[in-house]
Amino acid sequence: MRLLRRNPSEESIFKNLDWLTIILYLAMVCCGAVSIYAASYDFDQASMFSFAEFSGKQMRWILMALGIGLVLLLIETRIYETYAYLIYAVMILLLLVTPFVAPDIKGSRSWIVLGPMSLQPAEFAKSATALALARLFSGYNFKLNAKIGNYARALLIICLPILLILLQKETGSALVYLALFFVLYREGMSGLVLFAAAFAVTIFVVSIKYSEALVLGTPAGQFWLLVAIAFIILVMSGIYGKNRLEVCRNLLLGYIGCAAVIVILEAWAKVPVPGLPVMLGIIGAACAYLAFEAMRTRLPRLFVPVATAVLSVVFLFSVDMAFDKLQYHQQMRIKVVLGLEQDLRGAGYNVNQSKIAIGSGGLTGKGFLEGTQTKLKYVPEQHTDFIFCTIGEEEGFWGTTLVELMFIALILRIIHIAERQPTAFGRVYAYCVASYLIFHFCVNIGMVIGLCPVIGIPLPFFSYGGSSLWGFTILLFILLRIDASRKRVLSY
């Protein structure tokens, strides 16, 4: 008797979820509803279901997140894709018109009050912009670096939700969508990029802390950063140059020769030299250099050297400027977390009382419900972003590594769920979820720990509210609904 072999268009879409991830998700969820009950607990003995209850509250956005996460399933996903543009526009609409009708909330116009309830429509605006870069790079014969064009389309996509979060004042939420160049880069966009942004970070990181020192006249910040842009132009003349051994001992013999005529004037001669104009020369003089290569070899590769390395500088000489452009609480939020400032009164308090409480946490823990620094509502935002701080201090240094791992396991199997996805659509969808999730638990726990600026990230599935919590089950469920459609389209 021949077996008939059933279709895989034909079983049932619950079949062919990815359960793990479900079971993840459900984890999470559970654990943060629990976590908000310790952290807002006040020795009232209140039920944990209580609507009165901040644990309550979250249970009933728990049972409202798993209904649209049941809607989201049975839509087909065809749906998705061919609707992407039209989502993403609505979601830019709401996000445009959210200023003007959203309530002033610390200083804030990112909530709409619908009823008894506020959502944030930058929250829900990720998965739209998820799936808009995933139907532009489904398109047909579409390749990022095949025309400047493409990156054009996809860098609109990204950067238009966030200057209009940036109108409702919420810096937190808009640095999120940067995540999505990381998408970028799995899809082909050069490493050169993620390297500029890096060392941005770092020239303004560097700049800020060492300003005070000076080295040959010039604040030791500047002056060890134009040192390390004459490096980077060294490294990166090797990597595009045609004749590299030339070219890399020349330059090489150069910076030399220029430190040896700074030490026998600074040390023998005792004559100053001032460090800013003579690096701002060595780094001219190397640019000239590569400049006259490019332009004798016929390689306009060497120019990409001479690019960094001006578009460095200028960068470097406006960070005073776009640092002075802060909000007097933000500057102070860098300045702690850069050890510039204690103020242990204001802006680091926060931080400060985080840190003291996941450090009284230990290697166990209090135990649940037993933590001091949190019944006595020393951490402000406790049961919101710094939820992390109350898990430390009751559950200790194990139950901050589970849930560290459990932040880790998902992220892991949502890269492994993109990387089998048959179309290009569920993949850079799901590298967009995955992108989202890192940024959200990096940052947040490294607000908590002290190592980034307070910039109100909440923790995903474990901080309160439902904005976020619809956002990332919108976002997930969507993923878990294009992942088991795969066998689908490989059917077709």
Second form
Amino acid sequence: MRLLRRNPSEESIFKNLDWLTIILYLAMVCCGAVSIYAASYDFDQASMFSFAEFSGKQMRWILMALGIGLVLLLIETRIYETYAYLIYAVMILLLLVTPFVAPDIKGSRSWIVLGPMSLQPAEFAKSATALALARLFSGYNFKLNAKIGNYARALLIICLPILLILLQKETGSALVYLALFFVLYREGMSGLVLFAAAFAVTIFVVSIKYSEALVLGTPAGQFWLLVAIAFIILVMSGIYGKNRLEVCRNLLLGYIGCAAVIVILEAWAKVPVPGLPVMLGIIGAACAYLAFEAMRTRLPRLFVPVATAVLSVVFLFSVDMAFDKLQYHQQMRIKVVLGLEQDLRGAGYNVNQSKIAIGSGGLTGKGFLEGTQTKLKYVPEQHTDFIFCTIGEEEGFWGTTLVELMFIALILRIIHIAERQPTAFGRVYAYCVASYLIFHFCVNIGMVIGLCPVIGIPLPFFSYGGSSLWGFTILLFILLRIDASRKRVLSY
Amino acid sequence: MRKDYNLEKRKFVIAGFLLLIAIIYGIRLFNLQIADDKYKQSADTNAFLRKTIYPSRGLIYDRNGELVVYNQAAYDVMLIPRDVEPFDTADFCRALNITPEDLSRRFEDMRKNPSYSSYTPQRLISHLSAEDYGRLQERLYRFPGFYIQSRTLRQYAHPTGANVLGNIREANATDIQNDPYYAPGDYTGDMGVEKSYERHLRGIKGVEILIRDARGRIQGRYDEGRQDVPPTAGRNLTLSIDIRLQEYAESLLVGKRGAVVAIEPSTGEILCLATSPSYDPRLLVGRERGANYRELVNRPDWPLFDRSIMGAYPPGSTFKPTQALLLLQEGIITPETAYPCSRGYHSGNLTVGCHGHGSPLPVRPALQTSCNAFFCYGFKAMIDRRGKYGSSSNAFEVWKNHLVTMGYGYRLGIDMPGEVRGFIPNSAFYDKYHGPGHWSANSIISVSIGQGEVLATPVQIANLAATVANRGWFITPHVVKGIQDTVIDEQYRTPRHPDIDAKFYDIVAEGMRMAVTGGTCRGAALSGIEVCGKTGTAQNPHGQDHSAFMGFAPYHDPKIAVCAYVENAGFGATFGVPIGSLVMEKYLNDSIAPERKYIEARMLNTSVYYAPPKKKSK
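Okay, that was the form predicted alone. Show me the form predicted in complex with the partner chain next.
Then the entire complex follows, led off by the chain already shown.
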């Protein structure tokens, strides 16, 4: 720090700002404002009033957001680092209080009313959590994998806001924090966790979607997942067995033998094979063999596939139970996405109408303010969570592609910024921002085009609403400030 | 702080994940927006309400330009359920003259409608009368959510001609399937010219494109109405029917079953096409149509059955002119050939009876006296002339073909739905019935006097009269003589020539003239008009003989050809002749001569008794 005692002036900060990010930000916010104008525009000239409502209000939010951004750029990076925990604590306190002071709006208590404005603390907790997590990782010689306590502290920082936001009945906003596992992964968490998560999602989707058809007297989804688990054990035994490939080979031979017996019994002897017990038996035998080999050859790593198999099977059989635990409307949303239910009047209505809106846009769209789906209010929440519909309908495939490209450019730029940070604080914070954006991008657009269950979270910079815009502006401008001063804080 | 390059590589995993999702979304968007067209259509169906605007249906005039069928506004009570507020039902019922139970039943029916929606207009009561409409309109402000929609109904100036005019009904599933023009709720012609000239009468529907929001509320007109298509009104028809004559003919038939057909010989235009029993066409209009229709269908005397074109009757002696014509044409007889009649035709132990008149006699007096024996001998001479035809079969085919060219045995092609073809047997029919070679002239002798297997419709018989009147040609009879902005079909303007020489028609016409001056048709004689005619008394399995008459007048410049056919009414002279001649007189003189008033009165007041139909035992 002392080495660079050149008086830091404002000018140098602006010189070091990442203007590409700022340009992307401004472009997206402007496109957002235009889309909101289109989404709330009415064919009927008489209701210009509602235009004033949403579009005008959003313009005010944008101007104030720019002001906030400017202020954030003027604050010393060190302040953020120093007060990170304090900011986090204040936000947690605010989240804790919110359900008690917030009015009930459509079943959720997440809005705090301040005079003419109402704000959602959950949106601002994102930056606080990011700062806290960055602060944790910037500790001297902090390594995530060094001790289990480090994991516990990181998870505590992530899970506290999730729990508090769930209490406000804002499931979507709470789930956003799960994106921070990307950060943990970048900072050393085993890739197995992400793999396990992906596998868990696969098990969930496959076992629910394919629960009707039967294979060998077992629901097709369950049967083929068990086959997949057996296959994963095989591959893992190869990876974790290192140079003891004969373990993997023996396992493979055993599988081939079992498969041959099943085929002969079924096809030739016409003996019905009960799929479920047989598959469980095969996996059980494979696990027993691997455990035996692990002890015989003193290779405890071979227990990893065993544990994977056991956990996967247990998870597989608890999916139905977990699914039943969900609320009815959540079950319906999932079934609609998986194509198991149409329910065009209920859970499927939004998605169906938003698909119609986007699909009817064609290549070039119907033209600005010419969209019928959105103008005639067929798409609910079209200026907030479903703003992407208006873009798809009026600007067509070019419009949606441009929006996608802007998001990809911004997120990749942020990852690039993250990696050029000299400090763990900067890097971790930047990855937090990237993770939030990835989650919002994937889930919001995914739900609008019917690839994701409907989870009510906004499209950053586009959706109408001050909290969301301010939340993401704060996230981004703190990042810009940290990045701008990276050259002056080579090391502590 | 040392950088961990192993961990830095993980940025590729995170960026890769993002790109993977982005590519999946890109493909999905491509499929939604470019590859699949159905979303565009769904959006249009959502947003654009294509509202049909109905054209006014063409009007129908009679041959003298008198308006016969016209459109009258009727009113439907509509409501939008979600806009309806609690209202005074008693007041509402008083305005509409209905009971509260009736009202609640109508509400129930409305909700059961498969297309029911509380956001869109629903029809509560259809076809209000003008008085009910007036009363409701006055207090409509008290019933928010209700409004009145006007539509048009058919109205009839005269309670007559129901069979010719037809009526309109809602298009059914079959109509909609067969003709893309129709949509549920549209009207289509049923029976009569309403059906056969449907394409001219209905016009072309227009469309108004409205913009509709997610709750079904209309937000305005699309593109300020520039894409709307105005409806094209239906074309007016001018009937060849003289509605006064039609009314008169129907009145003469009251209390009897049968038909009267009158044709203008020079044009083939049908002047009247009366059938009895008939009904008031106004019964099949509006709210009560369904109930009335059911009642008409179930009546034992079949009022919906148009006897003039659907009734296939034995023509009896009205058939004899055809026989005279074809025997002369084939050279079997000459105008001078005489056959004996000793109170009938005798061949072996077969006897066809006749009545007292001079004998032997040639063709003209044979027509005059309606001699059965003459036509039996003539028929036998033709069918058994193997030297000329080779076989009875061949001879009979020649016989049949002549009749077909005269308009028998097949539909004439009148411009009305439901015409039947009658029946003229061919030799194959008898081969099947008796066995090939097992029949001769004697086995089928009764066809020569219009009995036996031969069947004809009143319009076919009237057409024969018209052909004789024209001395050898006719134009397919038709009831529409003019269509607005276009011409009637070619076939109703082109003469058809039976394969009989015109000179033979003179002989037949002479015979028919003699029948009126001094034969079986004396009752048809009018002072100052030379009437030609032929009676018919047709035996039939349903009881008393059918009474028939066919004729034309005047003899030298025919203006009208008539067939009157009354079921089970006895001799041709008792009902057929008076009715047929009264129709002629009415048409030619516009009034009935004082000395014939008593005939008119008798016809108007006499009924024929028909036994109620026997219950079929199951």
